[in-house]
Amino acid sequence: MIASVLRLELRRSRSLLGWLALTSILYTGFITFYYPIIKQNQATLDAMLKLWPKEMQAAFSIMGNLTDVGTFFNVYVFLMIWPIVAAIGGILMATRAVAADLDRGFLELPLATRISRPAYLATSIAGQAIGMGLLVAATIATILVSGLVIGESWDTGRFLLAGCVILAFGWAIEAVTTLLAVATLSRGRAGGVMAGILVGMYLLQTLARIDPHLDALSYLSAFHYLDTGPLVNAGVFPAEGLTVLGAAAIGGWLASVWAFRRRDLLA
């Protein structure tokens, strides 16, 4: 049964990812290519960024040399479009077994199986994972072939390692996606408070790189622990942040099953 719930779970979110993915490859590898011409034009780009406001840099993350290939994807690939794929995705993903499954009366026939609560959720929170992998996957990989496409030998290695930092960013996204979908029962109200979130915490990062006064408040942003460019170009292991998103991820989800278990859901 735990199976056929997985099957099913994967098959509802195919059309989804499928076309997340190809947004997501369709963008890196045009920014790929797009990477020797920064190179070759180092000077005016410096020149440029030094008319731009220090406040419209933060807005935009554009932080440190953008020549440096870490820095350049950790701005233009990993902190500029995987969040929005990672929250159409996530937000979908984990408000569907739940709170869309539940108004359109679905909920009731696995239910009404053998299977307990806690593990059709938990079946379906499989299925999420495995779902933000695989466009974790295709990002990476679109990365790393368009990277050989264009003459670049980049460390695979530190590559991978990014993507499992980016997993985790889109984890912690459907966990707690969940956990507020099993809370209100609502698609549009786990969805709508999700994105919310998102919106504030990256106001909170773009706050503190405006002023330092205000760092603190960068901890209380996910995006704060999704920055992979000290990895990528200098080796730097992203132990906080790994912590961080994935204790987040790992909370929220054991959370949703536990309220799940006992949750009213004539509510």
The other form holds:
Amino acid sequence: MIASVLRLELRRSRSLLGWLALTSILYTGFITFYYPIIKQNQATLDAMLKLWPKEMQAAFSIMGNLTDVGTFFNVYVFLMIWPIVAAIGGILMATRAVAADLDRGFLELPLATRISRPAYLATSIAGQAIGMGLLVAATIATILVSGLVIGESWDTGRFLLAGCVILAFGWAIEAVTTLLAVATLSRGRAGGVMAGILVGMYLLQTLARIDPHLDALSYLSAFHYLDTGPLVNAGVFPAEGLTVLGAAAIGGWLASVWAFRRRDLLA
Amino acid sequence: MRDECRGYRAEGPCCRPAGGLSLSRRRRAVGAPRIVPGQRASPRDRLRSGAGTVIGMPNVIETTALTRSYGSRRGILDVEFSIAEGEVFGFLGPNGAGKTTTIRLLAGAIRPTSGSARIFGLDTWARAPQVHHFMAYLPSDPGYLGELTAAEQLDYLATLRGLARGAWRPVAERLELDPTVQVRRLSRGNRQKVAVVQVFMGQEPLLVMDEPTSGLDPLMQREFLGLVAEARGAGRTVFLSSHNLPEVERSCDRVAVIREGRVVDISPVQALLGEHWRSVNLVLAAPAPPGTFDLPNVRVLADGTRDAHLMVMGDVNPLLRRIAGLEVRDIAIATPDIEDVFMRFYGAGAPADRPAVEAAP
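And the form predicted together with the partner chain, for comparison with the form predicted on its own?
Every chain and every other molecule in the complex is listed next, the one we just looked at coming first.
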């Protein structure tokens, strides 16, 4: 029973995951091939960045030396394309099981069978989690494979750990969106609010980088915990990121399942 | 919890879901008939009153002052009815009368504002997962997944209902449904066939359907009525809402009429029809003797030399006995259809606030 729900969930995500994975692979592969060029032109790049306003650098998360592999991928992949991919995938997958399926008149069919609401939503959540995992795998694998192609020998373990951090970020998006979908029963509202939250958190993070007095604000932003630069550059274990993002994901999903148990399914 | 399960608990944890005590075992434990897939109910089990209610059987569905409001919008108010095992119960009303709200409350999709609905003694909201073990449900306008074929969709729902894959095939063949086509490519009528197949593919003792024949052509509507009759023959209970009046007339034992959120009448179909006038046209070989049609429930509209047009209220037997003494060349009796009955509750001066009195079966 559970396996059927999970299979259907993954099947329905196939197309979305395929296109998002392709986007991530093409972009990440393309950017990785730029890394040697950045290294070769370090002096020119430093000169150019000195001319850039610090606000601009903060807005694009350019904090540190771009020739450091951790900083490079942080700026161009983990804090640029990944939040977009994770947000699109997370929001679409997390709003489908409850809000979108209720709207289309499908949800009542499985919920009128032997499967309980918590089991149904938990299985759907498992499908979301696996889907996000596949996107992370595609992204990290592209970095590592492209690195081999350009002759760079990066620390695989650090990138795998970075994969865990960006996975926790994607799961946190999915979990909060699932909770919003259960609360609002509207795909539009849940997705819109989640997108707004992400944009707001990005702005908080940028403000905190620009003005040191506002540094505390960055702790309210998920992007603060997505910083994998120190991990990839120096092997600093991302305990804070994994803990906060993981807690948000698990907490959001548990709250969703709890709320869905007794949710009035007003179409 | 024990109180909720009275009459259905035999042993072990009360209201145990699948894998635990089956409904048939619970029934046997209280002396109720056992429903076995494919096996018809015994004559004893089918002992019915004139209204089709099984005597001495516990109620399968029971609502008590069931109320659901949607803020400023009206939902349903104080809806009360009970449905006995083996009964086919129709729920009539136009769009917006409260049929779907009532059915969604029975299915445990929404929470009652007040009152309660119980199926097999279990509260439909608090014990929804347990209730769903015994119920096949067809919501109004179900939204199947367009990207799946009908077969994939039905297999999926069969699995969730604990049925074997392909359990739907016999019903699909009867309804001439092509299961290999993606649902998005099916016409509305064929999509509704998927819905009907889905509800009849199992052997749950209760079928709850919200406008099940909407979009079906007349041939398939007839097939649907056959499926309902077979379900009744197997001792299963059927609750269906409709605004297809002939369908309700043909398939149901009793009918509730809902108007503006309130149940305004619950009657056996025959009683409902019997309260109405029938038109009788007679062509006689010779003029009828004076006073032939003088009966309390007969009104003579036209009495020619050899033909007569009469209106009869209720029981037609006294009139037929009088007519039997005449040489009749032709006779036509037009019975009122349930639409006429239905309009009584919706016409001018209809009893909107009249509390429903459930007719004794």
